[in-house]
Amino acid sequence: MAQLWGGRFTKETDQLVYNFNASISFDQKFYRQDICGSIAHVTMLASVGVLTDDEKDQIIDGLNSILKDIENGNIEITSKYEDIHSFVEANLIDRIGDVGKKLHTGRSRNDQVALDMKLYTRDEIVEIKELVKELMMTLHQMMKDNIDAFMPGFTHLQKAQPVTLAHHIGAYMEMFKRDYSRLCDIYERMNYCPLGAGALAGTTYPLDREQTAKLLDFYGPTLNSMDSVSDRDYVIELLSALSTIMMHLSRFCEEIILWNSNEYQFVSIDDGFSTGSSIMPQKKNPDIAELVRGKTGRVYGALTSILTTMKGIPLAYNKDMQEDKELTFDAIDTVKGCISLFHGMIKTMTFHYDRMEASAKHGFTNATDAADYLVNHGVPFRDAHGIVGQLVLLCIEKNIPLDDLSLEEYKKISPVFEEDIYEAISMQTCVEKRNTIGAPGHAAMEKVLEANEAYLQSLN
């Protein structure tokens, strides 16, 4: 067992124990983080005076080698040792001798791990924003290429208005705005250092902080030592806005299974994205949207359980904090898994804009302008609205939509009517004459397309 303590002990910890308090299975990921954090660390120890220049470069020559050797697949790492840090160091010792017992100096393995999540949640942070960034630009193209595309907008599931495929897809270009945005708060929150905090009360040696945090690219060091070793608000944060972006790609995949149907017809998924019964030959699956969907459930877990670790733990560190890996780790994977395929479903997905269009006509998602159309010319809304309901009511019984009404049929109902209705209620009259900011109107999207490509183009 490579540890990096047991002065104090007088017998070996039990195996069983040693196993389950091990994090090297799940920490290893840090690796990178971990000797980058040390490289910062003795680059700091030297100029302060605490490390020499011969020892800083010999410890900076080892962890370089290390993490050559880890790249390259020459040296691997193994249960033997309990965590990273103890795996870095003692690798470093059998290389470059006693020197290499001066890496830790100052430092403490609380504030070390704490350092290696941030880093590590960072990288992923800026990760994540591109995969969003990529999707959003996607998203973006394919409303200016359905402006004009007339489709059903819904309430209730039950049709309601006539809208376009471009302000549908808008909607969900907006969450995903938000969702770039929630990523990029917590990275500007999160951005500083907490290496020096030892472990939980500083240490009597001279480090400079404002140094280390430089060298490792944040914004300067964490003002409270307790708090650096303790805190994982930055992680429960991120686990918070990946549950925000996989409930908007759940809400997204809902809706193209049910536009994959039979009944509604309205796309047709890709067969690259698409699988097939065992049992049915003519089956089709949507199984990438259904997958995504239920792996929602799956990150809304980690952050219940983040949580749920947090809630009692007093100041400073306690070993609880480890269970944050595990669980982080499998949620970025599975929101980087999860967006990228969503991202090739959408690209791939054909749209059927004539069953889109005659789904909003057989909706009487116009009837809402009919009734307009009756106030317009002096009908009170009232007596409108009563009117519309008996013209539905005549098309249900006869199959057709509204617009395929006799002017005879329209009049009998109401003697208002004349033969302008037919224009009133077209699906392109319907949603051309919408046009606030905000509303699926040409003009107002046109407008709004402006303003993605301006947002898109300002993203960094």
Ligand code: ARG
Contents of the next structure:
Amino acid sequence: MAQLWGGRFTKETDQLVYNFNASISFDQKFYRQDICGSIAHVTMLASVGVLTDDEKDQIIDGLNSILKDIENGNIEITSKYEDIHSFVEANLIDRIGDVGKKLHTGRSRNDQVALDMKLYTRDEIVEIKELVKELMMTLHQMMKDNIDAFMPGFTHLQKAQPVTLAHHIGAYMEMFKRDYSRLCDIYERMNYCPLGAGALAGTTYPLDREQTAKLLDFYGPTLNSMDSVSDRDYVIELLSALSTIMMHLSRFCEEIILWNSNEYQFVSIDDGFSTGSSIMPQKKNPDIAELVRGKTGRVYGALTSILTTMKGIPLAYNKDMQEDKELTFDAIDTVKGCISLFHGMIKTMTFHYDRMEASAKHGFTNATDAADYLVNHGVPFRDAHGIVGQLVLLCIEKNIPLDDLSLEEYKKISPVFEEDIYEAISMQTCVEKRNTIGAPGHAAMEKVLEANEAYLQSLN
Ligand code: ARG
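Moving from the form predicted alone, what structure would you give for the form predicted together with ligand ARG?
Everything in the complex follows now, all chains and molecules, and the chain you saw is the first one.
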């Protein structure tokens, strides 16, 4: 046990208490952010005259050498220290002697940890945005390739109306666009620097908070020191955005699992992204899709957990807030892994276009269009609905699609039908007629593709 605060204590901390309280096992993850924050802090302390330039240089050299040694594996971060802040400070003092004891002037671990967590999540937001962007680029390409690939669109998991694969993928594209913009919003709102807030009430040193904010690439300093050390809103917002990303991935996975099933056979997941069974030799299972769907739960759990942790905390810092880290780190790692694996899976997946189109045809997805045909020939919609209902019944009896009924059979139920009914209910026509903004028709899709192209370019 090596602690920063032994002075007013007359007894050693109980080992169980020490273990329960310590955070080094997980907060070591932000050693780099901790060291960068300290470098900015001492740079500023020297510029306002609290440290001499020589002291500043010695401390910065020491901090840089610690960073290098951690990254090269020359030093190990051990549980001898309570947290990463103590580890770095103690190491610094070991290296450069007494001058290292000046590092913590005008700072508390409360504003330090608030800073580290912000720097860490900020870096991760940038990485997650990149992963979402790469995924969107693949989806965009898949849309371009599948603008004429017909498939059934579903409601209630019942075949409803024909769409295209491009249109279906396009729905997810919109979701991920919103996910991306949510991450951007969070970044904008969180990017203010808490360093200099001290324990809760600022400090008596003439700290230049504008300077540290600038050095660390923040838009500026936070404006209330009590809020600065106790704000974890951005963690909640991030976990909420990550939960939404997982929800979208999970829905897509659920569809892929269905599409890959023996019954649908719309897609085949690549062997490289499937797994086998230890007993059933024929099995090829969609484990990656299932795991992404399954891991959604733990990200939701992280969000629920931090919301619950924060709800009863009086101002300002309380130790409860240490609980923000493990679950956030886990959620971030989970989401990054899931996006990457999901991306690899869909990139290598094969679509069975013939099966998709046949499925659309045999599911009466053109029934609405048959009714619209009658309406266009003067039949009121409600009557048209009834007539096509009878036709569907007949088809079910005969086990054929609407396309395979004879004109005679059509005319028996309504004399309004003519030879052009076949053209009117072809998959091609059904989709092509739907060209309002956002619909699956070719012209409408071309416009969306153009907009998405410009959107993706604007992200560079
Ligand atoms: N490990 C602590 C946390 O994660 C760091 C801050 C400790 N501050 C304190 N006053 N005990 O929140």
